[in-house]
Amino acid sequence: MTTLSKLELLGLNNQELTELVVSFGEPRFRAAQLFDALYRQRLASLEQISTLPKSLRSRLSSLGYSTGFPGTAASFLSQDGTVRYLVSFSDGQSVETVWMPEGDGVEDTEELLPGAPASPSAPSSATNRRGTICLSSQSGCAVNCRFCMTALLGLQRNLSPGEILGQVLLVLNHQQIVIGRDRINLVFMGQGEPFLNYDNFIRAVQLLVQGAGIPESRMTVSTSGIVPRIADFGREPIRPHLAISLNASNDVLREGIMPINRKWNLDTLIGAARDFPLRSRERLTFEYVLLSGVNDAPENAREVIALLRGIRAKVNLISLNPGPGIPFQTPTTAAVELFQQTLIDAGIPAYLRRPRGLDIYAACGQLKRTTQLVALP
C-alpha cells in the first residue's frame, strides 16, 4: 500500500494539476507552468517555481503542499564511477537508485573506458554524456528470489508514481544531465517487482515520457514473471522494453531459486512471452543469473535454447554478484563463457552484463539499503 500524501505534486498529470489550480481560482495555464516546472525543469521546491505567482506558491505552501521531490540520505561512489543513492521519502522510507555512467548497464559488453570517474559532488560537465539510471518500484520486495539481497528486506511498501519518477529527477539533477543532449537509459530493475506495483509504475512511465521528455525506447522494465501483467503490459500504448528474469532452465531449478515459479511455471511464462506483441525490430530480453554448480552447466544452456526456440529474444547473462546472506557462489569465467557460446552457437544473441558498482553494493541483486560497506568474499 502506498502512503503518498495527496499534497505532494510529483505524480500528478496535467489534468490533475489543472483541477488543482482551478480549485484555487487560478487560470488553467498555471497547470502547464506547474507541469513544466516539476517534470522538465526538475525544480525541487515550490519556492523555485518563479513562473507561478508568489501568492499561489505561498498559498500552496501554507496548506501543506510540496513538490514531493525525494531527498538523498546517503550516496556511495564506486571506483568505476557508479553512484548508489539511498533515496529518502517524506514518511522516512527509503530505496536505492543507481547511476551508471557511460555504458547502459543492460546490453553493453565493453569494458569501462579508462579515466577517473566523476565524483558525486562534482558531476562531469562534458556534453553528450551517456548513462543509465536503475530505479526501484517498491521498498523491499516480496518475490523472494534466493540469490537477491533485496529479498532479505521483505516488502515494505509500494512506491507512488511520484516516488518512482522522483528518483530519476533527483539523479538527473545531481548529475547535471540535459535531456535532449545526453543519452540516458532507464531500467526498472532496482528494488521491488514493478508488475506488483503495476498502476503506479505505468503512471510513472507516462509522466517520464510526457513530462521529463525521456522516450520509452530508452526504458526497460524487468519482471520476475507476473504473467497476467505481461499481457496487460503488451496492450499499453506507452511502454518500455520488456525483460523477463528467467534464471533457470527447468521448473525444478526455478522453483528452488524463484518461489514465484510455483504460481506461474515456465510453461505459462514462456507462453506469455510467445504471445507478447513485439514492435518492429524489438526483441524480448531474458535475464539469467548464473549460479555456480546450480544453473550454469552446458545442459542448462541447451534447455534454455529449447525454451526460447521461436521467440525473437536475446539473453543477458549475469554472473552472481555476491553479498552477505546469499547462499550461492559466482561461477567460473570458463563456465560463463561456455554457457554464452552455447547460446550464441544456437543463434540466440547472448550478452554478458559486466557488474557495475560491485564494491559499493550497487550491482544487480545487491540493493539492500547497505550503509556499512564491507569487503566482498
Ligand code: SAH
Contents of the next structure:
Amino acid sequence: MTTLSKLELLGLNNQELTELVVSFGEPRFRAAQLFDALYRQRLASLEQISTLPKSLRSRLSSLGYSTGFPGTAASFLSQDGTVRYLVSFSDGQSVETVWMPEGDGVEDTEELLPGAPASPSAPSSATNRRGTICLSSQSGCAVNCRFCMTALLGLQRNLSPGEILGQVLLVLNHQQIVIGRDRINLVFMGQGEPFLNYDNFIRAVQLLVQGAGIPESRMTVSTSGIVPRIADFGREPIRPHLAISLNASNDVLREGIMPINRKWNLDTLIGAARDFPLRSRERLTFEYVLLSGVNDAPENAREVIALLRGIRAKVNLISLNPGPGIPFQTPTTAAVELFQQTLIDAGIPAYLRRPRGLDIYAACGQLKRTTQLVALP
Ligand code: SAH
Ligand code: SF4
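Given the form predicted alone above, produce the structure of the same protein in the form predicted together with ligand SAH.
Next comes the full complex, and the chain you just saw is listed first.
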C-alpha cells in the first residue's frame, strides 16, 4: 500500500514534478502543465490531462502512477444545505469533509448579539457563490477530548499532503466552484489534530495557495494546543489564521475534558498564544465548547477573561453538539447568552458558532464516519 501511495501525484510540488518528468526524459515545462492540471484544473484522472502527450500519460499509468484524487464513498445532505462527504483513499481509509454553503466560514457562522455592529462582509459583485470547506488532517484523532466523537475512533493514521488537499479539490469539483469568482473558506477543523501531522498539513496549505489559488487569508487551522507547533506555525511564511481550542477556564477543568492539558497546561498554552506573531489586523481565535454545568457558568467566563487579558483575541462559543457516547449536555440558550455577554462586557469579541448539518452528523465534534443516521436525543 505504501509503495502505491508513493505513485500518487497529488501532493507533489513543482520541484518534485520537475524531477519526475525529467527522469522520464521529458522537458521541464511538462511539470508546469502537470501542476496546473492537478491543482488548478483539478483533473481527477491522467486521461483527462490532455496537455500532456498521450505517450507520457500511458507511460505514467503503466508504471502505476495515478493522480491520487480521493473518491467519495458516500455523501449526506442536510436540511440546511450542508453536505458531509465520506472521502476514501487508496488504502481504504476514509475521513470526512464538510461543505457549508453561503456561510462565510468562521466569520459568517458566528452570530453577533442584537445591537452589535454587523460583520463587514458585503458580497462583491464578482462573487457568485460562497462556502466553507471543513477538512480533516488525520483519520481519527489521538488527542481524546471527552466531548468529541472523532476521539472515539482513536488515531487511524496521518493523511498525506495529497490526501489533505485532495478533499478540497474533490468538494470544489463536486460543487462546481470557480476559484477567483466564488469565495471559499477553508477550515482545518475536521477529523484529527493538524499540528500532530504538521509537515503534511503545511505542505497541503502551500499547494492549496500556490496551486489551487486559495488565499491563506481565507484559511483557519484549529489546534487543541500542541504548544511547540504553535511557535513553529508562527514562523511559517505562508500560514492560515490560528484558532486554539481552549474549552475550559482553568487547569482542573481542562485536564478533565482534554487530556492534552497534562502535557501542555494553560500557562504554557496561553504563553504560546501571547508570543504568537499576529499580522496587522489579525486576531487569534479561541474556541470554547460549552458543556452544561461543566464549564458554562459566569465564573468560568470571568476566568476566561482573566486568561485572555492583553491578547488580541476573539472567542468562538460552540454549544456542545451531542452524539452517542458523549457524556455531556448542551447548555441552555440563557446560559450561552449570559456567557457571551459576560465576555463582551469585558471587551472580548465573542461569537456563537451556529451548528451546521447537525441532522447528518456534520457539525463540530460529530465527525465519526457515521453512515447510518440515527435520531439525536
Ligand atoms: N483537533 C482540532 C481541530 C478539530 S476539532 C481541535 O481540537 O482544535 C474543531 C473544533 O470542534 C474544536 O474547537 C473542538 O473543541 C470542537 N468540538 C469538538 N467536539 C465538539 C462537540 N461535540 N460539540 C461542539 N464542538 C466540538
Ligand atoms: Fe481531536 Fe480536536 Fe476532537 Fe480533540 S476536539 S479529539 S483534538 S479532533
